[in-house]
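Next up: a single chain in structure tokens, the form predicted on its own.
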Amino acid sequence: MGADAAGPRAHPAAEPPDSGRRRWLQGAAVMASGLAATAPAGAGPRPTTQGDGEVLDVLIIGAGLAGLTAARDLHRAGNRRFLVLEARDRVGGRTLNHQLRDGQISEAGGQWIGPGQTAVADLARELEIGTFKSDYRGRGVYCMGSGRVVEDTHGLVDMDPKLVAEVDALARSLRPVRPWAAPEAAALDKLSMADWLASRQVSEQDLLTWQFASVLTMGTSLAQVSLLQYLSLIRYAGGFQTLEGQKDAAQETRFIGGSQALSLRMAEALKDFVRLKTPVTRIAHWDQPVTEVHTPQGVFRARRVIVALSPSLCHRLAFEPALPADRQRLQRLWPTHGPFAKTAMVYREPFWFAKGYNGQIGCVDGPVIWSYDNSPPDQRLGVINAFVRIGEMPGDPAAAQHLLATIYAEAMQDQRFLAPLEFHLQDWGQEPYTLSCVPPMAPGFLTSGLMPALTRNVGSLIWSGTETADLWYGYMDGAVRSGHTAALVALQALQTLHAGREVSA
């Protein structure tokens, strides 16, 4: 249920961090103090303009999780000659904090990690940001017009088990990696999860309960989403319960201080390397040397861009001279109705739970979608989150506090879900460097023959971001693997110019 903790409390999937990388990195490092021996250690790297002689190593573009972990790795590995260029005011791309009284947060994009998702739970023990488990005790709504269910649930109602079953064997089939390069791909991917599902004798509980979770975690219809696409995140996950539930699954842990929080420690240690409010409009000269990144701000000059960015941002950009016909066209088609709007109601207290209540709501019809508790680990107030429909949502804030609390107390029956102390919307199909939170592939799309194209890096171009992740794409997870790909493949590039430089010596 959308894209998304391990600290002193680490979840007992995570695995040690990857020792081989650390030693590749730590080796790396000879080779980086040779590059930038101009430049004096610690020392953050000089802006350049156009005609400047002054050429950074790296350049990365994006400071979200996949960018910020790229640049930390370079960091690590002893380069100074990098700069993060980031178009918005803030770091952490679609993770984003609401700032509650009394110094708490309620996470407005992605929040959770769960089983399988190690490089993310590894980057959190090592930046010392600790998790808590989701509290989902208690008893969740289903509402469709005036009826109401109350039942026992962590976040999904109980399916048919041999259905699952069914599609968990289906899913284990697929390769572990780029599950679309297999041979049996084709025939997968030419169904929707609609129609695979239609094929089935499934009940109409069983079908409401897919449709949530397409939305929540796909952000669309069913109608709309890849068969194999989805049977590949179930993969990654090992299994559609671990994907799309709570205990044991990918929405159970949170990080202490919120996701964005990853991102903010990042961007504190690395101080002067990130540059916010710099959107870069312009990429010349990829196929040369010396790239060309332009910026409102100025001109900056690299042996190697890091593009931290989802596909369809990348097409806004212009790129001198055309990129390659294949990877033009994957940005131009690159799916990007799959955005999320998600409230934040904000109490004294979690009184809910007092009352055998857990705060999830699942609504058929209506603005809310799903809602959940989610309140700080010391319950010091009580939060209900919500993915709403933004469509059905009153543009005026104040309405749309009041139907959401309305809504909240006829399904749990309290009326003093009437009275929240604040009231928080984030509609992501508003923010400009962002586009869609989710990439969900409409039939045909991952073996239309496109994929190979968005990760095969071009002259000095290293595509990065959640989104080209071997595993967990579109999660925060991917997003971390991405960013550690592309330190490696920018340091690799950057020794082997450096060995080129002493033998022409």
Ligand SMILES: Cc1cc2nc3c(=O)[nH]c(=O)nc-3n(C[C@H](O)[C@H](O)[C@H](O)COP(=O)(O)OP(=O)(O)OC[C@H]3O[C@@H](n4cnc5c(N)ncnc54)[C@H](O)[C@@H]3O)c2cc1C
Given for the second form:
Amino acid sequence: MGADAAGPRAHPAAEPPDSGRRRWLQGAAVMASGLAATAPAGAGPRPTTQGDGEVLDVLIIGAGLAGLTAARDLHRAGNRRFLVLEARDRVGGRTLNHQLRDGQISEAGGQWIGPGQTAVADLARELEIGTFKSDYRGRGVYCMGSGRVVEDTHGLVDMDPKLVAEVDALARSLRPVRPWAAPEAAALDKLSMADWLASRQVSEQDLLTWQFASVLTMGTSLAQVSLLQYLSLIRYAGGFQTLEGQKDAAQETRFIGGSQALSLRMAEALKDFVRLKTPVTRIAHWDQPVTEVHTPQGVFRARRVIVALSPSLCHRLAFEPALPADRQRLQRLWPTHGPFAKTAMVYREPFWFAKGYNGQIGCVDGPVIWSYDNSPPDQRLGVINAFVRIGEMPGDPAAAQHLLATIYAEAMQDQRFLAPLEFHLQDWGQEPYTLSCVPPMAPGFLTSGLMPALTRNVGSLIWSGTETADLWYGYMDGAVRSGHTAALVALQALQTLHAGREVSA
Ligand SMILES: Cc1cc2nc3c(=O)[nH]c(=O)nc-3n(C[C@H](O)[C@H](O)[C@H](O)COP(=O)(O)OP(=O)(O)OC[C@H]3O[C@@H](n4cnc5c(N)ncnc54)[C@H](O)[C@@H]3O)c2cc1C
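For comparison with the form predicted on its own, would you give the structure of this protein in the form predicted in complex with this ligand?
Next comes the full complex, this chain leading.
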């Protein structure tokens, strides 16, 4: 594996009872193509590599949560003829831990889960990775220009309840899965979130709150986000408050050892089934029984290929023959935005709580978009994380640290902020293998007719990654769901292939 170490071990949780689905997977794999070994997970033969010219059952491209979940399902189902190809020198994709002193971590990418995100929560339980809640008690600070407003946030989004009820009712009226496929969706997709709010009596403060929410959730302004897309995310969450709030919401629960621990632990168990530093550049013969996957490290061959990447990353690969026209267009037009830079400022202890502050600073202008307490569960260190506008940060790390520390000191009126122990910055915009977070869909995109190509598998190719999930796309939960689905599709395909061979034998 790469240099990243797994975080502290979690509190063990009860192993969930064996499910019918898992038994089905095991049965399917054993039947599939007569290729599956019956050895228990963790043991068994090493994966076949490109060197011996053999054809694998499945190649998985990408060792993020989606790709590793798919790999884990194949492995648990008894299959030993697959390989995960990962471009980076680490696993986890959009989840990454900053390594802090004393073995502590702070998440540099995806971090929270919330109610309804059961797939990722189940995975954590199975991997014996515990969870804990972010501490949002206390006062937050809102800054605009030189103004400063201190408020008790309670972890809730403070907004006109009538407006929230209206938006929730509208979200509830959507079809729960793939709402863009419903006939009435086009009318909602014509409007941006900003258009819809403009047609309501929305106070300036509420508008600002919406703007914050949109920037933090989708990385862009309300004018760039389709009303249909925003409503669909609210629909998944079960309400605006659950999507955008903190308490009992999608920004509340963290993993002990950080979210990357999920991928690290899966990769640890998969051992040689994961190849790091193996970027895929070309996929050839995907319309044939055996597909070739090209990397600088050699050519790999398999009957099925799970592509666990966002469509915009797929667009960077060469496909031979060319993909169907609608899939090509989808990949080309898929919205990208360099997700924000995320920083972690480390102190000896979270002293801000004693002064009644929760570490949250929301700024309309300036480099800090939103800061929050991100201390470890035992609060052995004090950590303030922040989403920052990288263009407004000095390039020099020492200057960047000083600027943020000064903002914290002024906002929370405490000079101790000026003397951090550590400063970390992860600029996702500089990462060639990450092009977006939750993809912001402009009005019209969802109903443009391209969306079916997102999940329509072609030839040997099985599209995966959080973007393809029916629920919680863009989130870690969606990634896990998409990995389960991809593994199931691959196993079913192998089973069919095997059945075909048996008939002709
Ligand atoms: C700053 C930030 C904050 C976020 N906050 C949250 C949050 O709080 N809660 C939440 O649920 N979600 C959050 N997310 C989103 C969440 O992290 C992602 O939805 C999820 O991790 C995506 O997993 P994935 O496996 O689908 O894709 P990825 O994690 O993108 O995995 C794709 C993998 O493929 C690899 N790859 C790319 N190209 C190639 C190639 N050519 N060949 C081989 N390998 C390749 C990549 O290196 C990567 O490892 C956040 C994301 C970011 C960036």
